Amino acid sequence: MTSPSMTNSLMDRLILPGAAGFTRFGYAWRKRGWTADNFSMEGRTVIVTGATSGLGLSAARSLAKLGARVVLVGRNPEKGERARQDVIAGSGNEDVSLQLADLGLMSEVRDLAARLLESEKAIHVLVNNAAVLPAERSETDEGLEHTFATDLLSPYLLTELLLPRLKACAPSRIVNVLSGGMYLSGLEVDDLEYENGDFDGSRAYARAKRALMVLTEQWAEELEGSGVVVNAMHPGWADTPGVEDSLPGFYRLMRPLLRSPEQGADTIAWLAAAPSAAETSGRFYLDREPHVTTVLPGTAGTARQRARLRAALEAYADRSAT
């Protein structure tokens, strides 16, 4: 299993050196060791959470380019239009269909994988890359803080309910989109709702961010041999809608550094794509290459943290069937 290296670990212990990392400039220095890309998508069907902007209409243009058919998951039916549209002309290939879902509500995400368990007769690869960064706490039609359902309840309950078509259909893959800032956070199982303390929208992420990290390292171990692989990736620091809107003195102080949208995305498609990347499970990637999960110490939750983690989620599951 591809490790770390020495080197990427050690600029990501080091909060300068990393940070430089996550701009175009450290996107541009690691791609001059890539080799060419020679892989297909042909026969394999891909769905992208988050798909109508940003970095997953970036990876959806890129696996679309690459053969697979395309299922993008958005909420907005004339911004997913365009979007569908968008790919088709992007990549020549008309094999690109559009859900409609609010991702922020279970009901939704639940109603989206029985269609999409209806419709696809195949599930290969599963992007989970919606996601919400409010400058403020504010709850869902359902009761719940959006950060916390959308960037977390959200993609676990998604996996969940489509993991026994990934299995049927193995070799398969899941790629979950995280942030650098998870490595500033640790895993909050007390409060993931973030119902304790002022709010924090930037931290609310990070904590939402760090909980998919494990949940990707228990979904790896508990799948190894099933023929499904289940990744992580960091897109860097990338020129999107999102990043604009809720980072906006961020944005204006980094915008000459930020990668594009293609950019950041790269490695969503090369995780998605890659023979080599089925070769590992429950790794973080930024830039096609593995890198630490932890800078800080106890970042990573204990056992009983993360096992807790795991029970908590289920239990919101299984409210929200009811």
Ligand SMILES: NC(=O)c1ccc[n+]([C@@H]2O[C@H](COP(=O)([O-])OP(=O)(O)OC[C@H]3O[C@@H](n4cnc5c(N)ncnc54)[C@H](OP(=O)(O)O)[C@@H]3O)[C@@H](O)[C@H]2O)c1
Second form
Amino acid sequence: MTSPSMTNSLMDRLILPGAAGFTRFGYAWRKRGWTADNFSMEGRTVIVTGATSGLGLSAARSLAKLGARVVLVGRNPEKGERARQDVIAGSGNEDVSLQLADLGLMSEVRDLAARLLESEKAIHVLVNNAAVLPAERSETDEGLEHTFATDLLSPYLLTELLLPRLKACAPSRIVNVLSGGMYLSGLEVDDLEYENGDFDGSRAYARAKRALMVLTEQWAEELEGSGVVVNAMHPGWADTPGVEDSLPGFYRLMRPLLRSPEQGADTIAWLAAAPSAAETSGRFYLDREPHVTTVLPGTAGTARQRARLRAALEAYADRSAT
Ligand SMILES: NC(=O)c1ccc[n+]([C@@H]2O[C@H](COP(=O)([O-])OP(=O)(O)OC[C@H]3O[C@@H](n4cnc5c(N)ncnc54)[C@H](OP(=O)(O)O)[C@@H]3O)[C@@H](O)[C@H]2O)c1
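Same protein, different form: I have the form predicted alone, so give me the form predicted together with the ligand.
Every chain and every other molecule in the complex is listed next, the one we just looked at coming first.
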């Protein structure tokens, strides 16, 4: 497995230079070392969640351009259809379809998975990209805290439900879209739904992303030898509707430094498509390079906490089936 380079490890651990790498300048700096892409996704089917906006839309466009059949997952029919037309127009590839699901609701995640298994005889790539960062604590109609449901339980459940098809279609890939905010959070397993203490949206989001990193590592271990690789990525700081709506202060301050959605989504498409990206699993990427997963001691969680996280998610998923 490719490990983070010495330089990346050091930069990640020095918080300020590490964060500077999240800007468009970080992207431009790292891009200098890339060779021209000459890979193809012809004959591959990719599912992209959160494909109606920002990074998901951009990744879907890039993957369609590479020749993939792309299935966009969105929750709003009009926005979804607009995204589908945008991807077709931007890629020249008409093999783009739309599936509707509110991913905050596990009943809809289950229904989505059943429809995908029915409509897509082959699934080669799943991109778990959809996420929210609400300022206030709120619960879904199923009674789950929104951030936990959308950012963690939903990708967990969708991945588990699609795994048999991904294995059957191996070589295949899972790409989990995380965030540098994960670096600031430890693994929280006792209060997954943030029921205790004053709710902090950024913290709830960072906890969910940290947990999704742990899942990425667990899946990578379990799937070793199966032909399915699972990697996570951080897009850097990109100018998307999500950042503008959820972090208005940060957005105003940082706007001149933000990456374009295409720059932020580049590593999503690269992890989904590049032959060399299939050689690693369980890693965390920024700008096509693996990076450390922790910069603060203790944030990866103990073996016991990691096992408890998995058991808790399994229990939530089981409850959602009844
Ligand atoms: N942009 C950045 O700088 C940045 C930095 C770090 C990490 N990220 C990560 O990158 C990913 C994409 O973020 P973005 O910046 O592109 O945000 P965005 O513009 O808000 O896009 C988020 C997407 O998720 C979808 N979504 C949210 N809740 C959903 C639900 N309940 N059901 C179905 N779809 C749902 C949204 O659908 P609607 O269009 O219907 O709202 C939208 O398509 C996220 O995982 C985010 O955590 C982004």
